[in-house]
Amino acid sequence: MHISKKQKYILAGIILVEIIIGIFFIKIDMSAIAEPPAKLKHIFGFAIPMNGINISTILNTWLIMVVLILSSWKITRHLTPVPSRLQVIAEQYVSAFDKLCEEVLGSGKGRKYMPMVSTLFIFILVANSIGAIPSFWHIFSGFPSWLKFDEPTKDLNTTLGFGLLCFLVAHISGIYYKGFKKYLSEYFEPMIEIGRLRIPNLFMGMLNIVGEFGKTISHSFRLFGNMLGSAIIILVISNLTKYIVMPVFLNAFFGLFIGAIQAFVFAMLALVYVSVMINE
């Protein structure tokens, strides 16, 4: 794609501003990683379980949803036979995930799960990358510290929500395609055979049930651990180098590069879990 000289100057100016902000204004507070700076602990006088809700996570999650919804509406509002650049990008994105889902699940089933898998990827990608955007209002005093762009995926509640979504979709799909009897019997295989009598293997059943919950936990903790680990690495390197290595560049590396990999891994694991549950 050709970039004009004017666009190059604009891009260079943005990078220069980010470097200046990163050197002189952005400081990473360990307390923001270990414990959220602001939590909502009561609603209408009732205490919220699990020590409250992280306000920054909620705000950033809703911000990402609004941006993605408006972007989708903007791209699909005027589809034309001769596509614009945005339409080409959107079509290539949808086609890539449609092909991937059909290769894993088959031509008859892949398209049904393509919207979920592609949405998971783009949402987690943006969620992982949003922390790379400098919080310009931190330059001025008087603004609360939780009003900043922060990765919702650093919050375990977010990743557990994604994991539970994948868990429910996979198991409901398994019941739908296999029938409840066959779906349930697979947990107790291999059966104990006494003559013609086949008895469910309760030991294997317990192991399989624990294993299914373990998949959900590991699926969620993988994303959470990588994003929280990235934030800690940024903190440690920035303090060791006295901010000679700019947090902006570290955020860009972990948010864009590592964040894209983790988003793809999460989406592919969700697709594989569905494939395991619905295939014979």
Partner chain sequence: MIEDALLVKELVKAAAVLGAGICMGFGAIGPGIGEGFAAGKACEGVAREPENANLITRTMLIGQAVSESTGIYSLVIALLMLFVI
Contents of the next structure:
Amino acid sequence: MHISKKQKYILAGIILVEIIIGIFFIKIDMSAIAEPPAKLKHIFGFAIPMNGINISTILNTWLIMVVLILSSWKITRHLTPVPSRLQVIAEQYVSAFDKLCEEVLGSGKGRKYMPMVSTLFIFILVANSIGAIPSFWHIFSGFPSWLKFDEPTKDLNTTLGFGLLCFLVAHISGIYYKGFKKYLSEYFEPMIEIGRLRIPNLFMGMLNIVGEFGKTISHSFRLFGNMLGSAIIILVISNLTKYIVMPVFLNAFFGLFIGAIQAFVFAMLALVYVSVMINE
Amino acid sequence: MIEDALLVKELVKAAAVLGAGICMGFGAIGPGIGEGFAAGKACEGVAREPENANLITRTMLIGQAVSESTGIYSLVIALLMLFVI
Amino acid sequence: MQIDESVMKMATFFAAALSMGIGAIGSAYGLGYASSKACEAIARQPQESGKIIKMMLIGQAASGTPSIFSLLISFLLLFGPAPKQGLVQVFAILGAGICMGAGAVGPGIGAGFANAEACDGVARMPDSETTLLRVMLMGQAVSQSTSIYALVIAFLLTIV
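Hand over the structure of the form predicted in complex with its partner chain; the form predicted alone is what we had up.
What follows is the whole complex; the chain from before opens it.
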């Protein structure tokens, strides 16, 4: 990449202005680490059960949903034999996931799970990187503190919901493809054989059942821990360097790169948990 | 007498929280290394036979789930020490 | 029991040091092991160096995660909300430091091991790079779950 002399001067000027603003005007303020999320506890006079809902999470989730649904609606309205740029991207995305699912689950079964896995991936990808969009209006007085771009995956409720969804899908497809008896007996294998009698191995059963819960816990806490951790580290390091230059790189690394890896890992693990359940 | 009893209670709670930390911390070492070992060998296996990648991945995940159970036991004990004692 | 503020401060600093100090061991070992294997692989297959370096960097980003969790707990202890004063809180802070510090060792080493074998595998079969990347990321993600349990317990301990 070639940078002309003029661009270099502009870059140096921007950094100089940032340093001056940072040193003289920005105070270190880390109260946001401990700040509990804003919650909506009453709606139209009715109390919301379970300690209210997290406004920022809900708003950002719906924002991402609207953006994704509208863009996919827009792309698929006018499909042409000679594809436009967006159509190429969408086709590549769908065919890549189709190939992946067919490869992992076997042909025929894979296409049934492709919509779930690809939707999980793109939702989590956008959700993880939404924090990189600068939003500063919440720091002015008069604007509520929850009105900002904030990762919904930073909230345990979102990730635990996804984890439970994957758990249910995997187990119900296991029962559907193998039958209830075979599904149940797989927990107690290898059976203890005495003569012709086959006794279920209770020790292995205990290990397997604990393992199933552990899968769901680690599946959802992995995403949550990574995103919460990156958000706090971005906040602390940005504050310590007084927002000079560093936030760009921090957001690029933690928001976009780690976020993309975690989104892929989450979708792949959902797919593989299904494949462990439905295959012999 | 009453102050002594309170002190003992506080000491027990203090030991319990320290114990929860030590339990989860050291309990996480073994499963981490072991599961990573499984993942490494799975990568080696995929490099040798790429067409069996899915079978290898499934086996790896099942093995990892079993070796993870000790980590989950540590988690359970740590949570018990935090909230029950 | 009455606990002085300076004692709380001492406990916080000590726990932050424990968390980051012990937690760096495992990840550093894993990262170094992966890069040593990558060097070996490039020496064997110099024409595939681009793929090997890409695999190494992606894997290292994943295997550095436990130490990032340690950093997070250290930051929280140093800059986070000041805890209440009391004997239980002193031990809870120390426990959080030990928990995250020791909990990051194993996953760091394990994830680094997976990364190293994947680099080796790319050198042996450059065509199956995407499959290897997938298996490596999945294995690393699962082997990191214990460090995430440690993170959860450490979070709970800092707010006791």
